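Next up: just one chain, as structure tokens, the form predicted alone.
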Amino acid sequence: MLGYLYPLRTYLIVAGTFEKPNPMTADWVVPLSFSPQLLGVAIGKTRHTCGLIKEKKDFVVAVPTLELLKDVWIAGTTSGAREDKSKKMSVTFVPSKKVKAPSIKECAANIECKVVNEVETGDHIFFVGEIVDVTYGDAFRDGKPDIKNYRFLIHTSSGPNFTYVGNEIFKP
């Protein structure tokens, strides 16, 4: 019944370290508290990216658009456990500024988090970061996102069907 919430933005949440990165793509983030600046991403107990997260106590949210489509869906369809997904994916890591986990270059913005809260919701953890820093580029003015220059990525339902502001369905 949770397909009855898309379309939803989707996202790449970054973990690990910058010598060794871990991307997933996720779609359940949430801003939750202006002051201070909080936000929720809740990802799957059973994910690689989840030990890091709880490791690492900080990750990156990393806001793509549609030409890193190909990207978002090698980081959502890859076990980081099984194989480094970072080196199947055509992005640039970077150090972030405020926490271990790297952000990527290509993304609209970077959102540099540290985990203030765990709460445990079924077969899914929600982290709630307090955001420590960000960096952006052209994508946003004065805080809001250039929809009529950038194409931020939707993920319309399960599966590979995604969009951005606009009525055309992507594939990856």
Contents of the next structure:
Protein chains: 2
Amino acid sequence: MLGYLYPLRTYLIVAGTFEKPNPMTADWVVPLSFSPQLLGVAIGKTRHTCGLIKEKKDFVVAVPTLELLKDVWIAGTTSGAREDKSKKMSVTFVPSKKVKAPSIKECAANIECKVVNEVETGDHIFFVGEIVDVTYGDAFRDGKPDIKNYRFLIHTSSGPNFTYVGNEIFKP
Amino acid sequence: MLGYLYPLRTYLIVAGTFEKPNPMTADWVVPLSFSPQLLGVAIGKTRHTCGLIKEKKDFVVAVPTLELLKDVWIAGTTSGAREDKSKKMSVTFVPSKKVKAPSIKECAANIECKVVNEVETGDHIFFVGEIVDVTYGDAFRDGKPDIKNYRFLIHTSSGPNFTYVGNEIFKP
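Now that the form predicted alone has been shown, please provide the structure of the form predicted in complex with a further copy of the same chain.
Next comes the full complex, and the chain you just saw is listed first.
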């Protein structure tokens, strides 16, 4: 019944190190607190990324636009335990400012997080991360997304179906 | 720095009872587990809804489309502690199937949840809910959203700025 929460934004979670990055696709990402600045991400217990974040205690939430769809799909359908999926992708990994996990140059923003809590939620681990730094490009102005000029990626439902955020603004 | 996770879908969280419903607007909603079916919602500790969910141990995640924008805005900007905001809204509250919190007839779906865990995350409480039932209309087919014909609401950033999910489908 989780399908009734969809469509959802899709992000890339980068774990590991600059030397050995491990990106995965995740729709299950959520803000959690203004002060301190916290966010959460639920990752399947059997995922390679889950073990990596448990070990390294940090991760990056990278924000893809529609242009990165092919890379997002590779990151979401390849197992990092079996192969180095960062090599199959066409993005550029760059060092982050405050965490060991790297950032992705082509993404609209990279949100750097240190793990402050891990909660077991059924078949997933919910990692609570404190946001320690962020890098971003022109897709954000004054901390707000520029939906008129950038296509923020949305996963419409499970499987290979994506779209992007509309670019009309409505006021209540 | 939470603004870099936006745009995000926006939902209505309904707490309380059919006799005394208390709806609020929430962007901070996330799927958590396939088995059992779990989702999470982060609610500010000072919110009236937070106390209500702690007391009643259940809630409904109602899925609004763009047509409900005015009601979504009322639910997000009125305090349920001071007035009965359900009376200011033009939606119809109906009994849910398996929880005390009511559903909203005009919403695309109503996801009924029983609280199975409460986690303190900074200035919010993160409620983990087990999905016990769902009602939905034509905006979903085979459990998947019909983005071609329905306008699923998106909060583009903080404040009164909304849009809806695009209706083109892209395949990787």
